[in-house]
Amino acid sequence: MKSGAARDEALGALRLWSDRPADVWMTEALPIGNGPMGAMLFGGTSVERLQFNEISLWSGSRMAVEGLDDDGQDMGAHQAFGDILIHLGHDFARVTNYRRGLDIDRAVHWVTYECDGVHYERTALASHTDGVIVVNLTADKPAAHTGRVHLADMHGARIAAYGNRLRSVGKLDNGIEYEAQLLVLSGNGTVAASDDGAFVGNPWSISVPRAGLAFDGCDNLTLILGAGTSFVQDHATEWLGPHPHAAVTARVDSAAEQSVRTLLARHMEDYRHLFGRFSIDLGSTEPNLSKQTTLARLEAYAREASTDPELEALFCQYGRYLLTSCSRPGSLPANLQGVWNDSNEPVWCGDYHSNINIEMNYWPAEPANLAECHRPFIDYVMSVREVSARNTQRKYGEVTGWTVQTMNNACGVSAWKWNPPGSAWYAQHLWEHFAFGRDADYLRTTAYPVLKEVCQFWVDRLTQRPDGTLVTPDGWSPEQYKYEPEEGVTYDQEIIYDLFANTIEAADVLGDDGEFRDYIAGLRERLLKPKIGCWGQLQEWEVDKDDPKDDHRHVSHLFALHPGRQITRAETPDLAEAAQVSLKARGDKSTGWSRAWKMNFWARLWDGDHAYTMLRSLLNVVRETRTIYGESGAGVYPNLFDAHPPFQIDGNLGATAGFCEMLLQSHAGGIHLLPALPAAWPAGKVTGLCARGGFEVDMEWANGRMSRTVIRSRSGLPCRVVCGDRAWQFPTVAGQSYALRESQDAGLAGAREPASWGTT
């Protein structure tokens, strides 16, 4: 066995570890997750927890009941699931060498320690292809496990023992039925059903029931937990299918049938294949300072004099690992948590909130080359569009198309202030999904209709003025609450315009609906366009009446800038300075997700060193967890979860994407090199980068300036490129690369800048 020091040089830089157990679910605790299925895993020796999650199990309506007003909704929230309790008896005061820690190159959670002369080793993964929670037990002397494994529920189920089988079964009020098995196997040793007692040792208050597991002298245990509802994401069966019993049965006994190794092997060649496809090197850590805890290397960070790029990348490479572990086809898309929740009342509800959240959730799928878990919100999206019309009707009367409020459920069932412009920005992601993968048959079939549907209900909504300006109405910049709805508010222009913008293109790929096209095309131009106030500011209001001592977390009136592409430095060059301005105005600190969509606004303009400051706020790491909107309190957790506070999976997912904003933009017409490159970052190396018309980028700099870059076209669309001062334009095969140097001649003559390119 590998002593505890050498297996952190194993591991590698990807790795998140502490030497000590977990006391706090949301601080401390680590998580895995395969998609629907998330756990958090504390590492504790004398008692270790596994808090459990689904991503369906939600309470709350089934259905919108017609008659009630809008926030009158029982919208319900996102349910946690249950623990797994294991008593081994091995109290800490005796524990030596002790290492816990998520290694996310693997996605295996890991814990080591020695305790009365006994080596133990402990291993969990979340398994996509298996559909099951896997936790191994091992020590380098038989018969060293002895003790009781519990399976709580949190909405008081009954637990009942089979055998080596635990089983919870319950019913939400709302119908929906749940099931969840966990199956204990063991090297040698006795393992069999016992009621004879309460858990001993219990740190959280679980209420644990009689019923559980003892084992006693075994070699090694594992434990298979399988869990899944009779949610089945289709209105037209009112949200509901079969009961989960046989498909949680089956999975458990398939994945039983294999051993840790083959399982082991089975999670990794799948979650490899997502996650091995993107790179990142920011440069090395000074190597005392890298073989520290998690938690020491952030209170590192926070004294300004000290850098630690492998930490940096490390949080890049985060953003993808819970993207990855929370978002997969076939289950719902990643909420306000992601899949980890330990309350049946998590703040906000753990819900779809549609005036960012959710949208920020999915902006590193595509440029940090993770298409596929776009999915589950583009299948979301289709899965809600009959629902949100009928709501939509009940609230704006016989319109065309749909749209949202500003809180969701899994079934599509809407609470609080309605958000007009929500479904045109869910629409973008369907857009993007297409211009990164460029798959014209998903195009025509799934994102075009959503885009015209979404337009229909603007031309029916849009008000047009005397002289033809077409402005939205009842409008709201979120969530600036002194403010009463008016017209023209930027947030709803800017969507807007990019719906339209993102309709004609989708209809120029597919060549027909010329007619539909030219007329959205038309409105586009007449809508009301951004305007410059009078201390140089964005509006954030058709009347120039913005605070410019409003620091308020949201900075809605930028969406233009990102994630829309109707300003730009290099073809608005006046309305990117008062984005600027306004973004200065806002200021640097605020809560977590609001810097991370901070350091994407100031990777737009081409200021590194700015967005380098935000990821350094971001990086700032705190212990409070309660509710609070102000700069206090704000940044990233011992786990590295996003702090709002408290946890919000959006500032991990935004943060991300922020990077791969710095490094690589091609919203404007084609690919831009190191548009925002810190002097923090002089040399480095990014493999698996995606860019729109279908390319995938490796990419090496050194002193400040590209040195080497590989483009791989997948679509065979004309490449254009931009870095510096240099720009390349060339033809593509799809499925050839094609590699560029710092050094060699421009293929583009005469178009040095990316003020000379077009906007598409």
The other form holds:
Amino acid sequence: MKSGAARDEALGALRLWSDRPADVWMTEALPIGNGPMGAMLFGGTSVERLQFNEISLWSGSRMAVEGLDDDGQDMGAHQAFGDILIHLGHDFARVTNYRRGLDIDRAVHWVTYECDGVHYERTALASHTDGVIVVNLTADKPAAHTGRVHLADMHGARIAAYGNRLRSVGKLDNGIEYEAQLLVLSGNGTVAASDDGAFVGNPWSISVPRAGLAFDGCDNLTLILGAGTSFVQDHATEWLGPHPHAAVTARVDSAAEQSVRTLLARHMEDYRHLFGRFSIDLGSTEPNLSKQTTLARLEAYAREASTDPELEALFCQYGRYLLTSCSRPGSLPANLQGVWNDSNEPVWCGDYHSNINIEMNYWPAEPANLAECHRPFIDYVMSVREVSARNTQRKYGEVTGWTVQTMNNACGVSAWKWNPPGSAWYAQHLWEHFAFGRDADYLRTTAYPVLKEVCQFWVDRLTQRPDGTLVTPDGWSPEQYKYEPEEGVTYDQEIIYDLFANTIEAADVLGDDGEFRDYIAGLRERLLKPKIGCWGQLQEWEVDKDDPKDDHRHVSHLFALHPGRQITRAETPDLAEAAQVSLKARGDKSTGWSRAWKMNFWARLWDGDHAYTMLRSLLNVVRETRTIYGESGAGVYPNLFDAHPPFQIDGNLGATAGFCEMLLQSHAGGIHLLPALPAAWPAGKVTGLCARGGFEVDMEWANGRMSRTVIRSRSGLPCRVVCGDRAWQFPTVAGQSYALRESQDAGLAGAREPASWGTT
Ligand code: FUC
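Form predicted together with ligand FUC structure, per the form predicted on its own context:
Next comes the full complex, this chain leading.
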């Protein structure tokens, strides 16, 4: 692992760091994760705390209960799993040269300090390859580690020590069984079970079991943590599978057979394969500033005139780090807090919220080159289809297809308000995975059946007016409590338009469902379309009643601008203008995720400076952990977690999508380079940005103008590119790269003539 000196050199790069241990979980501890497992590290010296989670540890019903109404369903909540406490006894008052940090290009958490003349180093990683969390503690003097390790559990599990292993085994009321194992290995010295309960104190008042492990005179320690549950993503087995004991034991044992160096190497190879595909350089930060702690940089950033392009790039990449760490194929998707949760009653149950939040989580997956990380959401949608269909029939009677309520758990149990276009919004993600990846098999077997069945729900449900117009009944614009349900709400109409548009395109690609395709195309024509109201706004309702003073955080009626594509600056300029009027009226100040959405909206409106204003408001450092809806309190915490407040990961992930949207758009007629470049980023470079159609783009710009672009074709489809007043159009071969060259006519205002292009 990296030496202290090498580490210092890299300060300021893709790293979050601090000069003191964390006190507060939500705002200061730093996250690692391997998909199913997540952990928050505090970097303590007296007591190190590693709070951990498993994505499938959910309380509440596994099945909707017949006879109960929507709000009566017990959807439970994502649960905290437990904690590891390592009692080291290095009182912080005696510690010097303390640093802790998170390197997001390696996905490694580290701590270094000196105490009583000994230099200590600690690293932690969550390995997806090996399915475990590893913590390694070293020192530059022999026998420097003496203390105790405890494994605590949040549900009163049985905890016992066996040799050098701690095991917690428990069962939730809903039948989900779970187990965690912590194996402690040492270089020299001894590690032994000890249940004398001699030391149980910790600053967080975590209730610590008597059983623990005592380590004595060890040169180094390696902790290997495995955790699992009996949840399986299959309603046919009522979501339960075998007890996790065997799988957890196998993972921990197999990791224990490898050296820490090997575990690290395997972890980095896997992680970098995903993370390393995309890079972003928005300019250099002044060296004195880039050397500062993350908190100091955030505080400097809060001063109007201060710039820190490296912090902005870090924030963009942090969203990719977080998604990679909490959303890997084979497990559940990222919930409201990704996977990181220290409470059994997290706000909004740490759920799958269908009216913006889970979708926003996945906005960066495709453009930021993490298509694999999109899979858990797609698999989740596939897994809840049947139970959602039953639930939908309970509500709407004999309809085909299905939809969801606003709050959803891991087993597809829904609660709270129905969100009729929720399934259509989900379906957009299945389509986007194809639009970027162009895998026709996937489209045929996975995405298209979902698109079609969700269309069928609307075929049954749309109301036809005498003039043939189709409207959705009983709509609600999230989350406008002042208004009763009504017909033709813009949010509904726009999402259904998007569903129909995606289904039509999908059928065109597949080429064998022409009748259905034409039928849906006919319905799309007749859908009530967005309207411009009396103050120039895009109407949120069919009736022109929008309140210009309404600053609600949800901007649902602008779905067609983003993430939809019904409204674009180029094709529907009047509607785009109206969307801008509405957006301005809503104002910039709101919750974290709302700011992130507005960053994307302004990018789609090609106003890079306003998108940048939203980015700055997202990077506003706060400490507020209570729930606040209004303008105050939102931004990021010192650990760069997005603050709704409280912590909600959608703001992080939505912001990363916003960066992509500022630099490249591909939702309307080809690839548009630098559509919303702010004045704040006159020069920069990005590699591995993805575009619909199956393209990957590297580009550099200087003085606000593109200087170099290379497009890699994955799909072999023809490519059309626009940048400012230049345009290119050319056939491609899958696997080939194409460098765009300046045309002779470059610079002619409005010219859209094909410029030259060449293979690299
Ligand atoms: C929606 C939002 C809230 C919050 C919650 C999880 O209901 O209105 O702001 O993000 O989801």
